[in-house]
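Heads up, the chain below is alone and in the form predicted alone; it's given as structure tokens.
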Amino acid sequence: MRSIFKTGAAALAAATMLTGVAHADGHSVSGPLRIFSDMSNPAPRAVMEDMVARFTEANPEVEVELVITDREAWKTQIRNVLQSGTADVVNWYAGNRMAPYVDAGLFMDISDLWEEGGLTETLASTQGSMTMDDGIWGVPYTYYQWGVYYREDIFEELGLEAPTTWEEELANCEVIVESGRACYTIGTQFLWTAGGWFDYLNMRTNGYDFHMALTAGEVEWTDPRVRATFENWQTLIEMGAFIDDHQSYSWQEALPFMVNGEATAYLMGNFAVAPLREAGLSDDQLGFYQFPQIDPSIEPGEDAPTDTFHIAANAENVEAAEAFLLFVASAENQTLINNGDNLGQLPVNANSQVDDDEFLNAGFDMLSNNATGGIAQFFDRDAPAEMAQVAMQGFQQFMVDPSTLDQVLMILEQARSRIY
């Protein structure tokens, strides 16, 4: 679907107050700007259209042509759009999901824009996930945190505090299991939740860079460092940390175990908070903590699926495209588009404001100030789809029967050799 946004000069004064950026060097921009977006669901679409309207108010000499495409259809259409030269700016994702378009020369390197526009400071938490082959290939505009959501009231009952180290994690879990509860609920029926556990255990055991190399196919699954990740996982499994029969449950079907107090925590994205509240848990009963440190020498990496804008390598109006990306990345814009009335997620800009919500504030602080290892996009975004499917099946199998580790690692290595 296609929309044309034009504004008159009358809006310029008010719009200039909304954003202090026109271009990185301060001069005004003009001409047609073609933006292709996959923000097709009602709330994101309204956000996208409003963002374009505010940008054109601030830059009245730019005529924006906005094309909004179905989110799923966009996954197969983006390459054709980039190759055809019909777009200046496109929506996509951070991390390894950029790789096919970076490798094909279809995204523009905007490292200079990051430097000149001050983005290396304001968007520092995601610079690693936007960087590839020594270039920076886009700007992020929204993400959401993962972490451990836990029953704060049960922790208090058992005399426990949120762990920060692996030793504290295991000690807590021992007490929880002895109380007749599971440490964690999880539903692995659809596999991806096990991918979240692997992400965190691997980033804490081997670091973000190693994890990214593994998901990019550059490390063998039979590498001893990968085995060390599974061995840490096995420690939890064998002490009874997880609920029984998790392979039978979806992530939603695993929620009641935490609500009923049969499990004390859930490693999950922030989207779990709403159903936990709806099920009757108050914010006095719920808490949040960052996944504990395993190796103190490793800086923490975090899963925070990130949506992005990119400039097409063959863009016709590069200056206007750069101005739009600076507008998208601004603290004011990211505060507005991510508030509870719009996307209801987290701004990436460290100078943005977050809605007054305990868990959004905790996530924003964590991602802005304590994700120095890097921001991962989640296993099934960071690895190719076929590899992700095989690996997550292996993760589930391992969780059900840790004695199959050698078999699982061999299957995953054979898949790596074939897929990459």
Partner chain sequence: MTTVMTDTPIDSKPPRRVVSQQTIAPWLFLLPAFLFFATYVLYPIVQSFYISTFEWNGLYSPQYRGVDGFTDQQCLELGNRAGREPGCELTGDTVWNAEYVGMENYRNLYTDPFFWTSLKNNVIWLVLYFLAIPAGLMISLFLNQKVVGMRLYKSLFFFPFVLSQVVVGLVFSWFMLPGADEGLLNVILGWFGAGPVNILGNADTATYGIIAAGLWPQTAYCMILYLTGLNAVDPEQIEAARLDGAKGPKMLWYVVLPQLWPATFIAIVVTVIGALRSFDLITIMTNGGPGFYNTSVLAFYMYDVALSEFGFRMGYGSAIAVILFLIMMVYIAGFLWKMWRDEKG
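Bear in mind the structure is a predicted one, so any value in this text is a computation, not a measurement. Positions refer to the first chain, counted from 1. Here, rigid core means the biggest group of C-alpha atoms that superpose within 1.5 Å across both forms. What changes on going to the form predicted together with its partner chain:
After superposition on the rigid core, the Cα of V219 moves by less than 2 Å between these two forms. L33 is among the residues whose C-alpha shifts by 2 Å or more between these two forms once the rigid core is aligned. Domain motion between these two forms: the smaller of two rigid parts turns 28° against the larger, based on C-alpha superpositions.
Can you return the structure of this protein in the form predicted together with its partner chain rather than the form predicted alone?
Lone chain follows.
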């Protein structure tokens, strides 16, 4: 374990202080607390159950009723749960993904809790992505970096170095393609993976602020700057950088190409590391690098999606819900749930510690020191739902057949003028 501030003891003290805040007004919390969670995969599920157990231990008067729903199903079920008033606390995501529920008044504004609980300092890095309409609508519990995971051993065999500039990137890719491999594996059947590529290419070509303006609907999709992003993408597509038939694979089905060495790299979130390791790649074979810069004058922006907890507007036990959110946000808890045995991701609380894992360290270092442009959530969390839907279909269409670019941009522009 490595401490961010090298003061583990201080961090622990801060954590204890935080849990104390919940009881600051003199009475302990009690009553039933209904939590709906989408942490349904085995490891996250265990984390959630353990978190509830530890919370109940600290607050024996609270009877937690925990409902864990399938992660994909939850994306549509959350509407019913929030409206029916059956939940006090729910899992969701930061960024524009919250917008429909914030607009409909279904999430509770917890700005006061942020102030009183000191979260404005400890969770400062994500405050922006939790803020909307001058309110703060939840607390984050984990995030993870995106970046390029690559086959170090194949790079060595071909005499390549991890690229830092676009020229190096293209030169590398040429060598890789010549060796009969694809530079990148990707599976776009479920669309969002192409969103990751667009995020990075656009943030490197036009910068973080432009990317945010575009996802916020302030820039036309037919703008020449957007076209420049697609042209960079086209360069890669036309040199054969991506595997064939990616539109027929899910992101998991695209993993074997990298494991078998038919493709040398994968632009993905940190959650790809676990399946790659399970498929037999050792840490010597597997490497990580930050997406290379395209325009050297542009500060690099990064994708780091944040997962969150929220209080429902019609919650019955607000006090217990607030206590639970403070508990989740505490440095101690975030250190524990994000370590390699549990979620294997990055804690949000500035006082918590990052587990000593090659990729977590690399990601943490990158996000803390080298994401000077800014930290984005992800295309489908930064753009409104409808725009994300159409745009990601457009990205897939473009990747399959780059000659349709004009048509794609026209359709996206029409969608933009309708949606915003």
